[in-house]
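The chain below stands alone, shown as structure tokens; this is the form predicted on its own.
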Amino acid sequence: MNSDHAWFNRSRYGMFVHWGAYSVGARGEWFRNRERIPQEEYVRRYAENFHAERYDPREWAALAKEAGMGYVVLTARHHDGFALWPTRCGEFHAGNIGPKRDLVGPFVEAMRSAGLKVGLYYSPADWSHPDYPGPYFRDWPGTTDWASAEARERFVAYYRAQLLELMSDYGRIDYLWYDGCIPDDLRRSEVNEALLRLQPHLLITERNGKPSHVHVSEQAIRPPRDPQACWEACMTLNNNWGWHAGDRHWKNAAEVVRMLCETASGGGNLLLNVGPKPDGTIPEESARILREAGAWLRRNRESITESERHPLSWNNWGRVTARGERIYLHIRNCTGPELCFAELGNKVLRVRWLETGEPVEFTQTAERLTLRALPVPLPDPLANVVVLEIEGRPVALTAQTTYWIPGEHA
């Protein structure tokens, strides 16, 4: 990864925005492939009626920073086709249905002006489309699903010249969010490379070819088996991405901060997803819990970002980051006044408080690090951050050769 791409492992947070046409039906992003809804009447029943009259990128940004991320990612177009800015390819946009507007310009200033990163989410599927091969199908569409060559010809141009539009239009974008397993003769090489002569700083996830720089794992935390690799989990505050009236399964801030410690725990980034009301407004739900993760996160953001991958296990009491020859605990379950840690092959040369600099008392033998005398309970419900100064770069005692681990002990 070159310096361009240097923030991406500074940030280890972004916010994912899924906002379009679909959120006038409040019952998620995908309800139109659900619900086998011709496409006139989506255009009648939901585009015309998308008017994002209190849209404001600006509260999106302040709320952003608020909770301690470094970029935000917007669908600048779904699977549904509506493009969020005044498309020159079609007439299926924010500039003639709906808001009658643009909505990604307003976007990228205000990210920009806030100091963070700028990323454009972006599905080469697309339903709407007459050359694509179909819009109900229950899995995504094979190499020969298209009517005919020409079909496809013409529909490759057609994503091509939007993708054109998002990377010459607003300046410089940070970060390209490709979607959709769709299929593999979209000449995918030829399009990023096209896009990074435009803007050769920018980040590309894996899900259109190759070149790309990203991995990612969708409602799931799985570092790729390639240590070096650049990653990230991209997941949802409730159960969908798009605006669901009736999904009041919210996670909490204390989930948030465990899935933010185990992304960074193996050296990724976590991109967690609101999803605005038709309005533009972020459900009050979702605002109040990234604030409050946010809280946490100014108080430990040293053990978060720049964190580095880590040969150490799991355990039962929290999470671990690491960088450099530093270890940060996360403990999240109370132990009582002493916690073992037997994974550490390093001397250990200090032990303190993260938040308060305060020295935490410890023992180590060749194999157990005990911290002692530790306050019950614990005065953090989020997750409390001991630092262990070390010698060295950390080492296990163990390796661990699997990829099994306990989901939720932690």
The other form holds:
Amino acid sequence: MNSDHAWFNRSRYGMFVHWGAYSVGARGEWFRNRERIPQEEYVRRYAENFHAERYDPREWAALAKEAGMGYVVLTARHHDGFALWPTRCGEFHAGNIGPKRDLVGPFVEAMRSAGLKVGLYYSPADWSHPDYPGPYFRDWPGTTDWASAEARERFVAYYRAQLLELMSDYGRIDYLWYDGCIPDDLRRSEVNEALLRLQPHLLITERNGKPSHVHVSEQAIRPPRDPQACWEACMTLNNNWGWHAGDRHWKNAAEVVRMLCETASGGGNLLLNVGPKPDGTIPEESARILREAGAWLRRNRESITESERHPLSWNNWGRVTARGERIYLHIRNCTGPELCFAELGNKVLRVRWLETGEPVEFTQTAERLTLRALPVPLPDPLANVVVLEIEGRPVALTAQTTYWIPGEHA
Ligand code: GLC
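Starting from the form predicted on its own, produce the coordinates for the form predicted in complex with alpha-D-glucopyranose.
To see the whole picture, the full complex is given below, headed by that same chain.
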């Protein structure tokens, strides 16, 4: 991290946009691979019917702003290989098939003029490319799957050239969101260094080797072991990234706020996904949920922005974030007028509601802080934020020794 990256921790919240030829299929972004659809059929049935006729990235930007987000990341090219810009590498792109125009340029411009940071997602994997070992891997080809060393080199030259286009043709790009995790080292450091020469301030996710800056936790909120690491949890709003007409499993605004508090309490960001329809409009349910959570964020911004990773443990009434000499209690479940918080080793100087500034009655013994005379029920169904002003930076009563992280010990 350097000072050019400060925006990332300041915003704490971004929008992920999965949109491409696959949106026409209305069943996620992996169906070409999962259903073993040949390229010719994919072009004819999906890419050619991708028209983006109501695409207005200024509306996306307005929604991201209303949601309280600081940046937006667009899938410039997903694993299906369909480039959303008129790439000079090959024919499978939006300038040539489907919309017949550049979709990346207007996106970059709209985000920038709304004051949002600009992110582009790029997957080195490409199911459409003749040198890619095959479109039906679950998930990525291994190091020995390439037809020949020459095929592999041609593929590296191709993806490198596409990335150079993206990093040269659209002015300042703030964030490159690599996906893929191909186990093969496709000249990653050489490629990333070339991109950083073009855009020295660029933040890069870890999924295509080093140099990179951002650790990614996918569909889980799991801070990395290194407490200094810059990280982001990317999450879907239903259960799919790309538009899926049958997936009605929407998370609600309270869950979005919970995810936001949880990532912020680990000092990380939440990158929350929307999957626009093929015409370019964001599903109404997604927009509604984002707006509702955004209204909460407008009232409680201070508890999320520039939050720092803290040593406090868990509880079952809500989430805790911290910044400097302040602790923010996000109370979600409260059973009565009193709430006990017994994790803090610091002296508490003042306690107030974040939204109104009204003081909260409290008593503190050596180990236990008790908030008193809380309204029953609490007014905000999403989360009610109380600010503790403390002496010094947060100290936990219980040191964290080992803790169990699902999956990490499997
Ligand atoms: C996975 C999927 C991909 C999606 C990404 C987002 O890697 O392959 O479809 O874009 O997650 O994190």
